[in-house]
Every structure is written in C-alpha cells, then in structure tokens.
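Next up is one chain by itself, shown in structure tokens, the form predicted on its own.
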Amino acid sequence: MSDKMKTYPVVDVKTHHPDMKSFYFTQIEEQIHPGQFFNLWLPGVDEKPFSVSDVYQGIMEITIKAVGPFTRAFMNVKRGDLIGIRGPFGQGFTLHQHSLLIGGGMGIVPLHYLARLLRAKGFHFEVILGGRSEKDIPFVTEFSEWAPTTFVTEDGSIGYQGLVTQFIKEIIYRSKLSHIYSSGPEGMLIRVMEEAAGNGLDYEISFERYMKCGIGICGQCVVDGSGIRLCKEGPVLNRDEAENVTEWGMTHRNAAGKRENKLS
C-alpha cells in the first residue's frame, strides 16, 4: 500500500455510455488484488475512493459512473491528463473454486477483475448481475464470454425483469457452489448474506461507507459491532466478519459522522 499521492497519466478512456467511463493507467507499482480500491484526486475538485475494475497486461482500469459533482467532473478527463492516485487500500477478495458472483449496479465493477482472475486459474464460477436497466450493467460482453451469466434488470431491457435477489435461490439450487462473492446495494447484500447462510455457504461481500483518510486513522468508515475499519480490514468482509456487524440496514454516516434514520 502507498498512502503517498502520485500523479499518473491517463493512457486511454473507454466510454460505456456518456455517464459511465473506464480510465486506464500504467506504472502502478503496487500489487493489486480484486476488491481493493484507490483514491483518485482531481485538483481543485476532490478526492474519492474507487474500486479497481481490471488489471490486465500491466494496465489498471478504473470504471466510474457520474452520480455526483466529483464523478461528473471525472467524465471530462481525457487521455494524457494527469490524475492523483494513492493506494491500493484495503483487503480484497480471495479466490475460491465453485463460486457465485452476485453484483448490482456499480458493485459489478470489482467483480469484473475477480472474474478475470478466477477464469485465469481455471476455476468454475457463475455470475448473476443486476441493475435498473441494461446501461447500468458494465462488462456485459466479458461476463457473458467468461462464465454462465444471468442478467436481471428492473425494466427488463436485458435478461430477466425483476431483482437479482429473486434468482439467487434458483442458481444455488441447481449449481454445485461452495462460495459466494457479492458487491452492490446494501439491501441486496443483506439478502445475499441471508441466502448464503441459509444454504451453508461461505461468502465475501464488498460494501461502501464514507471514507476520508483511507489509511485507518480517522475512524470514519468503522462499522458498528465489529470495529472494523473498511479502508483497512475491508471493504471486503468474510462471513465471520460480516456477521459481527450490527449496523446492517441503517443509513450510512455522512462526512460529519452523523447517522439519522434506518433504511426503509
């Protein structure tokens, strides 16, 4: 891990659609594991954490969707621009045979790199991915080529219409699985944990909290019950770690550390 900010040029940009792009960098010295994240800095704008969506042939890919001021500003970044980067931070996924990858929305991003590594090892895995519509699901072609993949969208624009959680039981029932990986909205993650535990499966989940320092000092991303700092011991938690968290289903703390109401 490097907590020192360094600048790297953007070597390429891929547009998935106007509000989602992948940015490519070389010369990242650290070894990168799937599920880890980097803090990206735009001078005069802000610094935010992003999961790695791929590492291939010496190129690191970070995929970003425009949802707020920082990410909207990042959509204007072009090839050759210099970006401040520090990391990688946190604990990533471990590699297991006979697994199911479950992703929702931008939670699909870290699973893409994980899928590449599982495939490289020759491991059997299946995938279920969901979003509001087809444009909310990145890497459709790659996942389809790499493993049996079920797509689920709320509007039915690709795959089945509905929610990812409606199809988990069916896949677990018909497939010989031993492990589940999941990343996405917290409501989805809660259901995934329930289904995995109910079927005696181990799992690893990646979830978000507001992060500031990224190096375990400020305590902003500590989760109740466990004391785990997501920037250090997370963002990927295994079953034992996740079962000690007591704040599932509650609203996330804001920049001031305040949490008001429970999620509906």
Ligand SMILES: Cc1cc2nc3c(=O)[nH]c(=O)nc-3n(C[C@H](O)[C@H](O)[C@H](O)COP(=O)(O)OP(=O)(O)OC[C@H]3O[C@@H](n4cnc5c(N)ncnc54)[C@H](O)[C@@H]3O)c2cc1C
Contents of the next structure:
Amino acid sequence: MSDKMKTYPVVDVKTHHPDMKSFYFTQIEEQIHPGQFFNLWLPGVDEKPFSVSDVYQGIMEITIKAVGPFTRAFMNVKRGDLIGIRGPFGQGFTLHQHSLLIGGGMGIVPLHYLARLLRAKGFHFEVILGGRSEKDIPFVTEFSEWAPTTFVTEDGSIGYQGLVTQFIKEIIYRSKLSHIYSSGPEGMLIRVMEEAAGNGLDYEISFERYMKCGIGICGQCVVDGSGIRLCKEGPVLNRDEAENVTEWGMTHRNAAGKRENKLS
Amino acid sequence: MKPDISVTFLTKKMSSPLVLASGVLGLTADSMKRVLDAGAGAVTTKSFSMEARKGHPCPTILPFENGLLNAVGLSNPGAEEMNKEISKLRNLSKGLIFASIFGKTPEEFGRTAALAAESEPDLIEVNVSCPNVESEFGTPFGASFRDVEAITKIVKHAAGAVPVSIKLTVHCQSLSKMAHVCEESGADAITAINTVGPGMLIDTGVMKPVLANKVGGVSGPAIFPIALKAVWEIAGTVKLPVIATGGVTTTDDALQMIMAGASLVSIGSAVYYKDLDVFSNINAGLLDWMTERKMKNLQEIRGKAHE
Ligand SMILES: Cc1cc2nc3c(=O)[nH]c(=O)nc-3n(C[C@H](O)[C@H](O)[C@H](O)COP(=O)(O)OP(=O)(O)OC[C@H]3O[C@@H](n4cnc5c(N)ncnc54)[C@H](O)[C@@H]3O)c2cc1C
Ligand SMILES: Cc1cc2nc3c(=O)[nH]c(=O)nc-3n(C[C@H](O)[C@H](O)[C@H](O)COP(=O)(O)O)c2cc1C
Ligand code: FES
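Which structure goes with the form predicted together with the ligand, now that we have seen the form predicted on its own?
The next block holds the full complex; its first chain is the one shown before.
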C-alpha cells in the first residue's frame, strides 16, 4: 500500500460512453485485491475514492461515471495527464468456489476484477447485473464471455425487466451456489443481505460511505453499530461485520460528518 | 503489589492515562467506544462549532516520512449533533469523554461551550490553536495572550461545573507566559500541543502543493521533541494538569511525556502508524516498565525530569 501521494501518468483512456470512462495506469503495487480502492487526486480539483476495476498484465484500470463536479471533471482527463494515486486501501473480496456475483450500476466495477480472478482460478461462478438501462451497466461484454450472466434493467433495454434480487433464489438453487458477492446501491444490498440470510448463505458485500483520508484516521467513514471504518476494515464486509452495522439504508454522513437520511 | 496505570484526572478516575486526541476518529459514539474498548482512558471528540462545517476539499490528510500533514478545515457536524453522540457514548462506556470546541469569536466559544456543557462531558477542551483556518478566522487565537485570556474566562463561565482545558500551540511568544494566562484566567488544565507549522508538501510531478488548502498542520513522530519540550516548559511553570499531545507513538514516548510532567498522554497520529492497538500496546508497555522497576503507580515518575 502506498499511502503517500504520488502522481502517475494516465497510459490510456477507454470511453464506454461520454459519461463513463476507464482510465489505465501502470500497476503501482504488487498486491491489489478486488474490492480495494484507490484515492484519486485531480490536481487543483479534489481527491475521491474509486474501486479498482481491473488489474491485468501490469496495468490497473479505474472506471468512473460522471455524477458530480469531481467525476465530471475527470471525464476530461487524457492520456499523459498526471493523476495523484494513493492506495490500494481497505479490505477486498476473498476468493470462493461456487459463487454468485450480484452487481448494480457502478457497483459492478469491483466485481469485474473479482470475476477475472475467480476465472483465473477456474472457480465456478454466475453473475446477475442490474441497472436503470443498458448504458448504466459497465463490462456487459466481458461478463457475458466469462460466466453465465443474467441482465436485469428497469427499462428492459437489456435482459429482463425488473430487479436483480428477484433472480437470486432461482439461480442459487439451480446452480448450487454457496457464496454471494455483491456491490451496488444500498437498497439493493439490503435486499441481497435479506435473501442471503433467508437462504443461509455467506456473503461479502462492498459498501460505500463518504471518505476522506482513506487511512483510518479522519473518522469520516465510520458506521453506526460497530463503529468500524469502511476505508480500513471495509469497504468489503463479511456477513458478521455487515450484520453488526445498524445504519444500512437509513443514514449516512456527509462531508461535515452530519447524518443524512438516505436510501439509494 | 502489581503496578497500576490508572490515574485520577481532576476528580475523575481513568483506567489508563492515554487519551484519544481531537480530530482522529472522534466523530461518532460507536467510533469513540471502539477507541475506549481498545484501551484509552478517555476520548476527545473532533473539535466542533455551533454550526456544521464541510471542511476543505481533499486531499486533507497526507502521510510523509515522519508524520502527517493535515488541513481538514475543522469539518464537523455541529454542536447539536455532537452532543447527541456524547450522550450516547456516556451510556455505552465508562471511559471519560472530552468535548473539543472552537468558535470564530470569543463569544462564539462561550456559546459553543454552554451548548457542549449540556451533554455533561468530563472536560471541555478549547481549541484556540488550529492552524488550518487562518484565512477565515484570522491569526490563531492561541498566539495572543489577550485572546486566550478572554476565551478562557468566557468558556469557564459558560461551562458551569464542567472543567475546562485550553489547548495551546507552540506558535506563541512564550508558552510559559501563555500557561500562566490560562491558569490565572481560571483554566482547570492545559492541553499541549496542537499541530506544528503550518507545513507543506509539493508533488514533483505536477509541481503543485498537494493539500487542497496548500498548507496544513504537522503531527506525528516529527513533532515529538517539540511537544515534549512544550509539556516540560508548561508543567514546570504552572500547577495545572497537562494533557500531553504530539507525536506519541511508543511506550517510551509516553514515559518521556510523563517524566516531563504530563498528567495524561494524548494520541492522534499514532492511530495511523500503529492502528487502534497503540492504546493497549502502550498500556501493556507501561505496566511492563513499572513491573521491572517495582513501581506502583505513574505518580512516582510524573515530572521526574525536572528534578
Ligand atoms: C470505496 C468506494 C469505491 C468507489 N468506486 C467507484 C468506482 O469505481 N467508480 C465510480 O464511478 N465511483 C465510485 N465511487 C463513488 C465515487 O467516489 C463518487 O461518485 C465520487 O466521489 C463523486 O464525486 P463528485 O464530486 O463527482 O460528485 P458529488 O456530487 O460530490 O457526489 C455524488 C455522490 O457521490 C458521493 N460522494 C461524493 N464524495 C465522496 C467521497 N469523498 N467518498 C464517497 N462518496 C462520495 C456523494 O455522497 C453522492 O452520493 C466509489 C466510492 C467509494 C466510497
Ligand atoms: C487529521 C487530524 C485532525 C486534527 N483535528 C483536530 C481538531 O479538530 N481539533 C484539535 O484540537 N486538534 C486537532 N488535531 C491535532 C491533534 O489533536 C494533536 O494535537 C496533534 O495532531 C499532535 O498529536 P499527534 O502527533 O499524536 O497527532 C488534528 C490532528 C490530525 C492529524
Ligand atoms: S476515510 Fe478517513 S477514516 Fe475512513
């Protein structure tokens, strides 16, 4: 882990569509686990957390969707631009046989790198990916090639129309899966936790909270219940850790650390 | 008899002389409970003001070779929200709770202290010394004898029965004179020191300062000798108990602070270097050190370096 700030040149950019791009950097650390994240600094703008979406042949990939001032500014980043990178931070996913990956929207990003590693190990896994519409789902082609993948969109532009959680039970039993990985909007994650608990399955889920330091000292990313830090003990939590948190789906804290109600 | 690291601070008993410093993990009750469970005798909240503050854009906290540089910009959820956390924490743990406050004017310090006192913390720590918000707040109050006197008096009055500690900076003309001012104005304790500087780090790639605020306070091992000397000077000047803060990372650091005269030893940046284990490790280290020397309590070495 490199906690100190250092800038690195962007070696390539891939445009998924004008509001979603992948940025490539030389791999800065030997060990990068899926589910871990980097803090990216756009000099003169701000610094924000982003999951690693892939590490392949010495290159690491970060995939960003424009949703606000920082991520919109990032859409103008070009090959050769210098970006500050610190990380990788936090605890990622561990690799298990016979798993189901459930991703929603930009939460799909860390599952992409996870899927690459599961595949490299020859592990059996299936995937359910959801989003508002096809363009909100990154890596459609890769997932389709790598594993049996069920797509679910709100507008039916790809796959089924509906919610990802409708399909969990059927796939688990049909394919005899025993471990769930999930990442996405919190409303979806809560339903995944309920389904997993209802079916007696272990899970690892990646959660998001407002982060600043990334190194476990500012206290910005702590969650109620256990008081753990998502930047350090998370962002991926196992079932015990996730069940000890009492704020899921109810509150999160803004940049001032003030609680806001939320359900996304 | 087995050695005992428990201490009495003002009137209250603490299981350990170690305190969580303000600004590190002090935002919520559950987070502070974790620190108390990890072995701290007291926790200090993040400094709070009447109203919520977003703080500076990031990067706000940067590690460098021997310390941390920070310009968080006093982000906090406001006094009302922090009072709820303090009350909640009171029901979760027996550990002591220190409420850290700041304001834009002496009057605002007073109003914030009055509000903070409602949650009945064990101490109100008055942050007159944060170096990160000068452009908005003017020079830090901690540099001016007159401001510190005014703030101490106002806060003391507003705090009622809750004791008050003034948190000092080394960036003033004379720390011993400043300590006298605190004592004469009615302070019950002194916390020393806040971060040093401000300092700066430049990225040699983009050739720009890295902190969004450009400059920030320096903490961690880099400032330990400065903090130690400040504690030694203050403890040698006034009778008030001193909460020693600055760069403490190991048992040996904590011992040095106590020998310089510290009543309590506060730990911030070391949470980065050693994680939360820093509290239990130093507690155990103090016990071992005392056992080897057949000492019963920390009182035996407090201020020894002055003799
Ligand atoms: C561990 C983690 C991994 C992430 N991975 C990715 C990723 O791979 N790809 C991606 O596109 N996005 C990812 N995000 C979300 C990304 O950090 C936010 O989209 C980005 O910070 C928004 O900044 P903004 O200025 O563009 O938008 P804003 O308008 O400031 O905010 C838009 C949304 O992002 C949230 N947000 C803003 N700042 C932060 C912050 N410092 N920390 C956490 N959330 C914040 C806000 O609460 C709000 O919900 C991740 C977040 C976390 C915590
Ligand atoms: C990230 C960070 C935030 C801080 N925030 C505050 C604060 O809000 N109020 C305050 O009085 N001191 C604050 N400080 C200063 C610490 O409480 C402490 O005085 C200083 O860091 C020296 O101790 P240390 O070396 O153990 O960190 C902060 C320090 C750091 C590193
Ligand atoms: S982001 Fe600072 S503690 Fe997690």
